[in-house]
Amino acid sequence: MIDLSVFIKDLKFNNPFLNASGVWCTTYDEIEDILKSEAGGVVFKTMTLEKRTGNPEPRLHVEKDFSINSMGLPNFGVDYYCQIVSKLKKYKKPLIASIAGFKENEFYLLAEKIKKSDFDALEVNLSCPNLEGKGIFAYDIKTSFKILKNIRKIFKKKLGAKLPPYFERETIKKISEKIIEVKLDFVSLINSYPLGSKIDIKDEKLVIKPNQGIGGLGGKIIKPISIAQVLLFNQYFKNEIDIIGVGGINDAEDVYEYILAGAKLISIGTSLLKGVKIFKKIKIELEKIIKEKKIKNLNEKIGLIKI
């Protein structure tokens, strides 16, 4: 038998997959799709105090190696959340809470919602880009990590961030060690990268609409980006802090070179854009590939990458 399950402290997931918040997971049938399919738990939409519609379209933009977008959040707000987790509870899938604030202060009121709730799980995203003049809260680590800190005091199931690529490996030795300060349990490595756009030369206009038409830049495109932030992250942690990998998933072998690098688990963004049925292709040809090389369990591979 392989097997693929994985676990975040004692949260067990049955295979490694996710899908990756803001694709797929707005509404209760979008996050029941995600729970009847292949994947290993879900990642709810990242709510806000109030409903949101988010920025004016067109905001997403799709091609074969990349996307754009700058949806800004839209997402029917915390309480629809925390009104139907109970529900979804049937699936015994791990259910991750996303939250996001404009405001330090909206980020504990949204922790203390979560932590009345069925949720099992919580991943802060500090690391949104498209929220028109507003800065990236992961980009401000005095603020970022005193946010988590007290988030941390309030809520005491499984914790984790969202964090946007940084740039230097001296900023990420510094954050790594202040994530492990705080002891959050886990990570997701990355957002997408904050400033991407795309001009369509026939109409010679920008393909999204806000921002001036910049937006994140999602997809096979950022892969090797994300690829170096899990090296780095995984080797700065020491085996305290867990790993979700982010960015550029389309098959198996992404899948793999992610927990090569040290990711526990992965989030499929742009791909799942297709549909849900991108987990149970991605779960057969990973196990296919455990077979070939003659693996027992996934675990025996994360973070060993030979150099």
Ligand code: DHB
Second form
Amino acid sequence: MIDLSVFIKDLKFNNPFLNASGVWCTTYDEIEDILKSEAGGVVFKTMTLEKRTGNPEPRLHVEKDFSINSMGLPNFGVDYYCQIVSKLKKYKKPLIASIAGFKENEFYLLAEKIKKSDFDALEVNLSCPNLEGKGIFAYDIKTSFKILKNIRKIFKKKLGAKLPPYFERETIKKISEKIIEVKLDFVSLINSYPLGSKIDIKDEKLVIKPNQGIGGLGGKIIKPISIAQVLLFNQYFKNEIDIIGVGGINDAEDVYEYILAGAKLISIGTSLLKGVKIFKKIKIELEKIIKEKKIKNLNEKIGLIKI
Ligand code: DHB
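Alright, leaving the form predicted alone aside, put up the form predicted in complex with ligand DHB.
Following is the full complex, with the preceding chain placed first.
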């Protein structure tokens, strides 16, 4: 038996595989599917104060190498998830909440509710790209860090943020320093690339309906973008903050690439759209790589890319 366990501080994951928030994690049954699978833990669908039905359909398009989504945060509302989380404790895997507010104050109300519940960790989603007429919080650095600083005061368990891609090294350096300053425990890098689109030339139609046919881009084609973000953040974090790598993970070679870049855990999004069997496949493949490379502990490889 190969030991794949990893820790975020004292929170133990039996292996580094998670779902990306949003995929297979909205209903009780979906969340339970993940917990019954080989995944090391589960991140819930981003929850809002009130229940939401989300954007009009079609709002998800999937191809071999990418997905485009503009779901618009469909979810059952924070109270529902705080209630069901207690029933899911029995799986003894970390249960991670994901929250998004439309206004600053909503983030605090959500964090208060999560604090009173059985969640083990909280991921603040500052990067949802699909809310009509609203920008991405994470690109407003001042407000984002005000929010994170205040949530850190409220929530004492493991706290992280989900970030979008940034486009300059200096921005990433500045954000990394602020993340260390507010004492987050982890960051998830990255959310979907915010502006993706696809036109079906037969019908001469955009493939998704909301937001002028433009939504968050995920899958294989965003992996190089995400790997570069992980490399840069990891360099500036100097081992102070754990990274969850997300974007285009379909097999254990992808997982190993993220680990070498600096990720401790990884989340699977687009490839999970086909079902939770991906976790078993990736686990078996990763154990094979570990044996072949004669690695004793996966942790010793985090960020160890040779330049
Ligand atoms: C949605 C999409 C995201 O990428 C995200 O981070 C949160 C929500 C959505 O459209 O539901």
